[in-house]
Amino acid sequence: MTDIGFVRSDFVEPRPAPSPTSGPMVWMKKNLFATPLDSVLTVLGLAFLAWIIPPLWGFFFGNAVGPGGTVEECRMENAGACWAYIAAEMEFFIYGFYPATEFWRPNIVFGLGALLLIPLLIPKVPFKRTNAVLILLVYPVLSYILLAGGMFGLRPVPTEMWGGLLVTLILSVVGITLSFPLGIILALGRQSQLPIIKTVCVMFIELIRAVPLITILFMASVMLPLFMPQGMTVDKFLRALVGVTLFTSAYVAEVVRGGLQAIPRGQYEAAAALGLGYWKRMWFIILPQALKHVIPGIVNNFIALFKDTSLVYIVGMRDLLEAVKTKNDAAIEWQSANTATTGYIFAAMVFWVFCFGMSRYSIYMENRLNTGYKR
């Protein structure tokens, strides 16, 4: 038998360790310096950051005047952002001309809204139906009684005195709450087999989408009183609320219609084969699938609605941005080189926080509801 065994008589030279496949250096080489062009762009980007970050840091933090500062510090030559001005005028930015002795009323509205909305947005919290009824039916009535007053011994506060973040949140929350179901009804009506319903919905949607929001607000402010009976007036805040809601509902209707058209025809036929009526087919089979597909588009309209509330100045309402502008023009004692800029930056930060929050929540809902389509 041939011996095929082999015993090595000398040591093998050590070989170099394999190249790492993970870590910061590997990531940088793969994403920042993979090609010569990537390397050039990375260097230019770092140079741009090195040029822009120091002055921004100095304006926002390094040379900024904190909440406890004075106007003299804000007027210094090298002073940055005047956060002391924001802290001093924060009440006006939140409540507008709402009486200071009645701030507890909008505070209760803010607190109740948060207590009802947060559990509704968390999927695992129970009693969703009760929570929805409270926030859609009970909360608006209670909020109006608290804010407007005139009953139960509460001091009347006309809507002309409302302003700031209070107006922005009310317009956006009520507009979103009302425009969503109205948009769904318009989308279903546009696909209806009844010519009258379809024609009315198509005319409404196309008319609203053909004009800018500022035109609708202007018409609601100027033209609506002309169609009311003599001696009867409509509150300016209500005019703005109706205009914003109708405008957003038309866009939501088109987004929902796109979701309805994306559903395969077999889903409609399968729902009909089960013996379900029209509304049950839509409620249990079609709409849940359609709305899941169009979450990004719907949230995009809601974000646009939140930002478009700044246009209500056309009807004399002072939202957050208009409150900042009004205070910038009126606060003579706080006039400095950076006071107005700081006010507008504060308003932009508030808008960004709310819009970014809605965007992140929509991504969370997409990931949670998209389990059946993951690859």
Given for the second form:
Amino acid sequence: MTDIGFVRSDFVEPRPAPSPTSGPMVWMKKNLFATPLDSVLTVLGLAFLAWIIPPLWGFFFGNAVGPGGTVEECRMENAGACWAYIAAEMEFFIYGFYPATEFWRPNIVFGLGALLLIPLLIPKVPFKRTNAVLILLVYPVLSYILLAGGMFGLRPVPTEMWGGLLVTLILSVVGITLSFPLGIILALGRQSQLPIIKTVCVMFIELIRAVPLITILFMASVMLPLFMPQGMTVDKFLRALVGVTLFTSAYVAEVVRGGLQAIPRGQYEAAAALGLGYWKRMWFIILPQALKHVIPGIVNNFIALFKDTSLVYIVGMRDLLEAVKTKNDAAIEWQSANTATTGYIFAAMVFWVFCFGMSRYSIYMENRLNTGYKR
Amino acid sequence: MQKALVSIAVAASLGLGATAAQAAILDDVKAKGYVQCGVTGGVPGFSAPDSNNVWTGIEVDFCRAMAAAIFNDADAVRFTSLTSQERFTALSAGEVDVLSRTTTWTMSRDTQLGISFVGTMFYDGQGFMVRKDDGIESALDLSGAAICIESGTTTELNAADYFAANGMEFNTVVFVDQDEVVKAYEDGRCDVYTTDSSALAAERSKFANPDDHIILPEVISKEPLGPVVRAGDTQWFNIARWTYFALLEAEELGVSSANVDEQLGSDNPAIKRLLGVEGEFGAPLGLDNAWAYQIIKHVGNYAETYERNVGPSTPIGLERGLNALWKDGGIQYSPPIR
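Structure of the form predicted in complex with the partner chain, please, following the form predicted alone?
Everything in the complex follows now, all chains and molecules, and the chain you saw is the first one.
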């Protein structure tokens, strides 16, 4: 009998399954309950969410009064946000005192603006140059004629009657469009070898940066009329527009200057060695590199400008926020515990949408232009 | 040198003369075709957008009345929202032709700012609001009560004066913002809320249960609110002032927008003079003889604008009180038109 070796007479005890390395439980153990401290923080965090979310949900949706609701529903005990009020006063929030029969004019301006701006923002769409000429030269003139009227049989609408989102958008779009080139010119002027240009630019930038925007607006609205001859007035809206633009351009100038300083000296010298003149050097070599560096800073300024437009309330103009405030006070028929709060939330949401949009677009642009450093 | 100085002086005085001559506001207004009226950003009952986003209010009606007197069209008026800081500059700089913006008539403003107050469209004064349950019936019972008040205002000073004068204990809860004050009062953090009575009434109208609150009868300060024009143009000043008086006179004579056309045939000489049937009262103002007729036709008399904007039937719910005509126990009084 040969030894036939080992014959298994009993089975090995089944071992427990290996602990899983993936799956929701593992993820939770690893990320939420790794240590006792983590566990405590997780529980606290969940408790906080459980505490905050139901009332928020109730306020915004559950108990909220929808756009078709009535003020009686808004006044009920436990009623949430009064969206009905927003819906009812939406016209005022968008157009201010702009006459209702003429709403088609701002509507065309809004629509045309979107129609021209969107292709300009998407890199793949052709005809950039034509588009830019249209939006920078033709569009502003057309918009002004449409909005202000008094020409081509359009009923004149004085700027006092403009309001709401219309004012916010005009102020910020014009402010952004004008302050950007102005800021670049100021930044270049500040680095200029020509003493007069340099001094003027430095003085302008330092003066404007050293003064709060409110002061500039006050100066434009309260002091300026005192210096001008009796009976001669410059439109209040125009004054605020100029004030906001100058203010932002000083900040943009400093941001751009930061970009210019980040360009190695060799680039300037190489550009000069190619025999390019000053403007060509700047336009083709220096600025494209410098501006690419400072996109976040510039967009920062534009977002700040967009939000700062609400400061024009101190000179008696009615931007979106001020339109909401006006209605919060004046719309007695809509008074309820949450009316004013809902109004402010609405204004905040509109501001957020625009600012977040700008911020996202700037990130997209950064990534697209980040050719030199992308790995 | 001397010569140069003299010629500069002459030139300067000529320049001044030129400005004075061109300052005929009525001509400017007629040329541009509308009255530019400075109003608040939105005070319900006084000047605020209504639900159709049209300016309404008792102060707005005054501007409409001026437009009606000049153009026979109550809509020939444009409104500029002004903040309280910029209102007087805007008026002196000619950005607005008339300022009708809850402006309290005080001596220093009238004498030092180059402006003239036309009259008192609305007699306001500081009052107190309490909860009905508290059983307080007079401001003299308020010693030691917690008073919600806005800091840095004349309201605060007036209340302090009043309490000191009556030997009462002054106990305040101070906030920087009007909305906070109201909220605190509503939440029961204080027993009393004090500000101008018109504002008290307006705020009360926004409460969940307005009837639970009463406004005490005492009025402890004088806040005459009236329209203002630039000083130095007597004609324009007179137009503004007599627009105001015409509103009062019409109420006193019982002429309203409803019956003004039949009143044209009235035998009452005072009504005849008011409506321009008799006498020549428009020409000295540079207006049509039917100026007051146009005001009443398009805007109504003082009672109508009061009832429409701030009266008891509106959410503001203010009784006439001091603003009743002199013969009804108030102090609104128009000199005779004759």
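As the structure is a computational prediction, the values presented were derived from the model and not from experiment. Numbering follows the first chain given and starts at 1. Rigid core (definition): largest C-alpha set, two forms, superposition within 1.5 Å.
One rigid part or two for Gly45 and Pro67, between the two forms? Each C-alpha should go to the superposition that fits it better.
Answer is no, each lies in a different rigid part.
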